[in-house]
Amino acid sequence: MTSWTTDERVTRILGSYPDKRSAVMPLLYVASKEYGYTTSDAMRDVAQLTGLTGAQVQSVASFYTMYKRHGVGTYLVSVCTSISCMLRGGDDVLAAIEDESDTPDGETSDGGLFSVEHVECIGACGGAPAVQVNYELVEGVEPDQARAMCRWLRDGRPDVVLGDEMQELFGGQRSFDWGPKETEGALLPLPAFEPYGTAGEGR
Amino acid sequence: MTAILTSRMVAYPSDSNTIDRYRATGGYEALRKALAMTPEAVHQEVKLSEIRGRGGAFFPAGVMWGFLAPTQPRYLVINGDESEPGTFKDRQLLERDPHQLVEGIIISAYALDCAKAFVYIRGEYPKPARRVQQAVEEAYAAGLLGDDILGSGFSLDVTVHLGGGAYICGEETALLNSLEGKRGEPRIKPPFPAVEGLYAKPTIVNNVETISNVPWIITNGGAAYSAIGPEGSRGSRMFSLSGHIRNPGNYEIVMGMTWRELIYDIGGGIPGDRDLKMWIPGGASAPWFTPERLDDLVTHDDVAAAGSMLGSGAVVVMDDTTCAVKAAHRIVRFFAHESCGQCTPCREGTSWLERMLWRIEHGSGREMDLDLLLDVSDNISPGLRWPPAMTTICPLGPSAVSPITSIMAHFKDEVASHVTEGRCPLDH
């Protein structure tokens, strides 16, 4: 196992739970954030410190869409393209973002800077059509705003992705007034989220 | 419009979300007031407002409370897997008022007796997690979690949990299953959760938006909840409005409007005064509504009679220029590529459903196609009556089969003509 494994995070995380199989989904996602995806070796040190097989852990992460098998780019872009962003234009700005970024549904780029898929609802469905990146939300994105999205992320390389400095950028209307601006923003393509060490702070 | 659970963040939308705005308008003196009682007192309160949950099964939360076997330990799981097409109340609440949420788990789980209470959110769903956790952390440096709350004797501890992007976690037993660590596939019931749920302990599994009434239940009563709205739609209710409208958002309205009311009133109509073709009422399980449905009221019961459902209150509005096929794809993919894959009707059927829906879209669809649409969805859902009859676990298969219903039940001919004249008569 490598260091990871007795970060004192990890401790947090095994004891939140009345039982340690239940630290399975958050390990996943600090596994990930080690190796870049969940890897073998990543399953394999979440069966070690849950006492599960690899097997197990496995079938686990092969249930959940966010769990991924494959290393991702830089910046992952997910496309809302169910009913309502589908209604809303959602297609439009999915084929938009794949000219862009040169980057077909489900692939990533040739360099790694992004990977690009389509996602079923993410519940923005007020200001659709809506795009991730780094599971950070812009909603009411138009195509020639995704565009200008790409090219920002491609010419500006953000360490930190911000949802509120992208849709002020590049978003339209919202699903509802989205209140006090955020400082915390996506280190990785990956939820960020501080218990998981996977939030940073930004501009 | 009422407003029990959207006051506060729209008085003042700049920090509805820190403990100290929550408060300076009263938050946590339900708590108070709560501690001061007995949990049967406060249990009462919940059952006399007749409160029905909010994730879209309706069932009333006071009554399940009841169900919890008296044994220890037992636990106290939010729902805040958001999952349903057309549905984003939950993150408002999550994002805009998490002390409201943090304060009613903690009322219910003195209620319920419970030491321990989880907060399960999608993954997609970073930002409002943040925000509850920073609440949670607010809240246990206020000595408001934790051990001996408030001097009261009562401790508890909460854990926010995010998914791992899978609809079907929002079925409760499918997401206790996640918490515990495995697939997220749904439990055969009974045994209920209230019974054997987490860890096979009791446990009562509620959405985001019941727990958060449950502070305003409190402190103004159950009788005055239960006095708001009609009957068997008690409260206010958000609902989530989206696509063809003017005025896409997040409303807090007392039940028993008329839909002329919610979608042209409240909603601003259809952009463009285009003309309404179809709605679906509560979610993307829910078989849609035409417009000769406009003048019913909004309630639990005059949708049910009508053969749909409020569900999780998510009304997606579809005008003129929509092809009723394409939406229907759209809807039976989702369903198609959110089943777990346990039962066979429902992993076979949702995706054969896709298939058939995609080359009838696409101009390719065979005549036999039209009975077979119905016939697949017979056998995932016999008798294709509402509510549903099941032939699976839960009732994600049965979902996948209300846009089949009802494209064929309005618009039949329009997916007729796809077949007949070899394309999609809508596509411009």
Given for the second form:
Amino acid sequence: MTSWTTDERVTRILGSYPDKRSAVMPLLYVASKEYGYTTSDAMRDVAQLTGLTGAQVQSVASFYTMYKRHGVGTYLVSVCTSISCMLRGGDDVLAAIEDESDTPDGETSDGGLFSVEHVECIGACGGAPAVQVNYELVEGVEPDQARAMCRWLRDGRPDVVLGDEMQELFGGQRSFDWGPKETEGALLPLPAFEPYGTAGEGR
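What does the same protein look like in the form predicted on its own, given that the last one was the form predicted together with the partner chain?
Just this one chain is shown here; partners and other molecules are left out.
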């Protein structure tokens, strides 16, 4: 195993579950942060930490799409194309993002800045079409706003991607009132979880 496996985060996560096998998903996030994505070495480390077999860890990592099995760009742009978003123009939003970022769906841009993907429902049907950047949600996005968001990411290169900020700049109708403003966002193309080291203070 590598040095990250003795990190305080790992000890804390393992101690949070009566059965350490239950820690497989949060540990995959930490491992993905350390390796850049869910590599074979990352899965092997998680298997050793949890007492699972490599095949069991791989079955979890391959089932959930947020565990990327290959490297992605600095900004992972995910566009929902499920029925609600599709009916509200999700395909047009995806096409605008592909064009503005010069990155086809399912690929990473030449400079490694963008990865673009279409995804199934992300739970924001009332605010369709919905987009995520590094798993930070933006609702009610129109094609022109999607283009502007790509330019903002390319020109500003924010270290922290904050959903509330992007919603104000590029979003439209929300599914519901999000409540208090978030102060933390995503540091990486991983969901923002402060205990896992993947979240940081926004601007």
